[in-house]
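What follows is a single chain, given as structure tokens, in the form predicted on its own.
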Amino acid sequence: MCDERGAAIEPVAVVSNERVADDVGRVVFDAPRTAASIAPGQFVHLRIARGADFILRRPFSVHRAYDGRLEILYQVVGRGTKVLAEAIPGDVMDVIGPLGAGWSVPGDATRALVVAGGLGAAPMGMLVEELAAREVDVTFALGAPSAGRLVARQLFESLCRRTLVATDDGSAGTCGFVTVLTPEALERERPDVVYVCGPEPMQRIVAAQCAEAGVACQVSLERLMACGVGACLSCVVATSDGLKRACVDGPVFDAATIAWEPSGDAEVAG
């Protein structure tokens, strides 16, 4: 079965599965289809299935994709994900993938800003390999409430010019939220674009910041999606064009355009 925007339903199996930082897994899926056709910050809608029976699938950001295997970061929030820590290689789901719209990289951009808090790092792996290709050059600012709760730090560092690193414990980098880093590395970077991900309130931040440093900035927002193909409009988004499904709009949306709901910084976590 396959929609118009080319997403469908494909069988997937575990390739491995393993904890990568604390409470945090990365599980391999071997999904030829959907990795050749998925773009940076697109997502996949996943059937977890290994001794439980969930009715609704979940939402995953894709972190990589190459040779027909598909990485995917994920924190042990609920059950779900609790089943899906407990998932063995040879373990078979499904994904409907891939779905939504990802991240857009300029045709004259140069230079790039990513900005990721927490398990924000998830769709920023497969945007910074892209942005390598393209010769641009990155600074990311990678936060989180400890160093053990950093999140593919090792493949940033490799792929990008400058990682910036804070923790709101001040177990490694700069002690605090990681929206300390961005207002100096806008104005010391100067780049064409930013990229955000993370808890809404930092990316509220860092969209602010981007505004007055007058800096195209893009961000991708997290929801509850039920159905995560524009069907059950429980990912309502307010935006300066009316309401928009995250599922089918975004993720990725241009954050001058998001009407931002007011909350307290004391809730920015990473």
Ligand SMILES: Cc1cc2nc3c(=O)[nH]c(=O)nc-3n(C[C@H](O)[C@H](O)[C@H](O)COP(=O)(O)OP(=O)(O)OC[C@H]3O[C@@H](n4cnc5c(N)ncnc54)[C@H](O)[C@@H]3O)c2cc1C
The other form holds:
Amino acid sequence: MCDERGAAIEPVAVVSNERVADDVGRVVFDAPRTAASIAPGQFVHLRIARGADFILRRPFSVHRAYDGRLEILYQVVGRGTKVLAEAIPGDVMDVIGPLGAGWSVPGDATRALVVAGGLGAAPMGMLVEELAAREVDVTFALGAPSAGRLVARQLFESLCRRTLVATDDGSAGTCGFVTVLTPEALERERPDVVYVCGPEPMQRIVAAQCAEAGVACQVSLERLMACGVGACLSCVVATSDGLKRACVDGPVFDAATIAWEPSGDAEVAG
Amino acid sequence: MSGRVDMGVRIGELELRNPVMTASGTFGSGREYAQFVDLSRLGAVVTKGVSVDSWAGNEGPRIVETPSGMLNSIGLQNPGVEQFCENDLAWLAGQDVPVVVNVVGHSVDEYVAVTERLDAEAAVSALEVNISCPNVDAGGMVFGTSCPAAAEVVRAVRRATRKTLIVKLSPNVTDIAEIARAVEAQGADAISLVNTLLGMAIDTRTRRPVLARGFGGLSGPAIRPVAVRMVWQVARAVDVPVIGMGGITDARDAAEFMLAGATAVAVGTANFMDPTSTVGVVVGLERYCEAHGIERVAHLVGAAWPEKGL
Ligand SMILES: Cc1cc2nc3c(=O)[nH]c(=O)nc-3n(C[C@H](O)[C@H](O)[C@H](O)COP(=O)(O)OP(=O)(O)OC[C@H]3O[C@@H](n4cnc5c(N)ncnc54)[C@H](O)[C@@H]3O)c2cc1C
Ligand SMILES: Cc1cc2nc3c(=O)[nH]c(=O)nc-3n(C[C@H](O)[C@H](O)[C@H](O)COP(=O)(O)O)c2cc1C
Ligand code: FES
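Form predicted together with the ligand, following the form predicted on its own:
Okay, now the whole complex, with that chain kicking things off.
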């Protein structure tokens, strides 16, 4: 339908679907084409069910891709993710992917800090695998509202030199938002690059901390998306270079270019 | 089997190889969807609205899904007509498909300025004057909801171009046929309808409107019965061709619009769910005609009218 690495529509079959944390599921799809072509930080646009009832697809980051399979971590928040949580092996859906611009790893990077809040851990699986393959020394700062909502901790612990944990209620690791961990990690680890995903206020705080420390920072921004391919302009992000589309120019952006929304009380770890 | 049905239709001076177009604002400039769709299989590509200078559009959130539809308040973000010609149009010119450019403005003068600029472009096959966008404060729908204002815009742009002039109407009016007659009288070569219906969604958790601007335009299958009714009313009230749109997802939907009196149709929101929807409609319409023994797709136009009885 198009060139080798470009986006395409691919029918995908559910291989497994299970709960991995409170309100969080992990679905594995058999999706050979997309799995072979996707890069860390890119996403797929998933058609959850057929019929006129769902008008839009749902965008999901790919957590891991291996052996023709895609692993997606999803939080049950609304109608679509509720139906997704009920999917059973053999169910067929379709994805458009790979979409968007993912994380970039500078060729000379030797140390990286990865910061994830809540489901912000989702796009970090492929990233830490890539960093590990390049022998980059990684510190991971993982946050969640409570111990029961920490996701993918084992994967990160197995691939990163250090994994720091923070929970809002103190049920695991340091008590507080993940942003309490980052100033010290920046100071101690002196990373060449920082990768952040999570609620936008949290990303804004980490971006400011990185700017102050003079460290390059990449963020993955979420926007409501209709087309996912750059045509509808529903997903725009204000940057120093004008309005950009999260679906094709992002979702990963250089944090220094983002014109952050001013925001008061930050729900920084949800 | 295929190729037996004459799929060609005519809109003003424009000969289309089939009646299926893209709906403005849902298909970018065609480039974004060219990875999924062979554009040369479409009747025409209709671009996003273009103004004189760049428009930033509205604050986000700009969309929300609703029952069988979606609301958008994109607000006609576009790079301005010069940038548009340099980038999007230059690319489209190399594709084997007629190009219809959607024209917007804050004022009659701005509509005229965009029209004059595009009149000079050989790659533009027709203009679709959008006097129906619900998502901008000045311009847009303001011109499409009163007969004198609609007539004034159309009179002015008609003088500025010899190209086929399509006027796109808003469904947010009490008497659509009256507006249609007013723009026909000023020289519109065709009328497209409908643009989105004004709607609203409120987040019960935050107790605030979901869209940053509060109201937005409703599109998708939810609006199809309203759109079909309006196509029926307008097609019976005017002599120029009508281009029907609003919730078309497949050939059955498209046939419904043509039976109601549309000469051509446009596919919008359905592209988001299935990027290949447009081609699906083309193929399906041809099959529908074959199955019903219809030699020319144009014979479907208005065939549901009582006096026709196909
Ligand atoms: C690039 C990108 C990657 C994402 N990756 C993940 C991920 O890995 N895991 C995960 O759990 N979530 C992810 N999200 C968010 C996810 O898309 C939404 O949670 C999901 O679409 C909600 O669907 P729903 O039907 O349950 O909710 P509803 O509220 O019923 O959704 C209604 C509509 O809003 C859209 N929508 C709602 N919330 C969001 C949102 N936060 N972002 C984008 N669209 C939204 C849906 O697509 C749908 O069209 C990502 C979003 C983006 C933009
Ligand atoms: C995201 C979005 C953007 C749109 N932008 C425009 C536009 O720039 N100009 C215009 O005339 N109509 C615009 N429309 C309206 C569509 O062209 C179409 O009239 C409407 O969506 C109904 O068709 P549908 O239900 O098939 O989508 C837009 C619609 C959507 C959903
Ligand atoms: S989702 Fe349509 S432009 Fe990004």
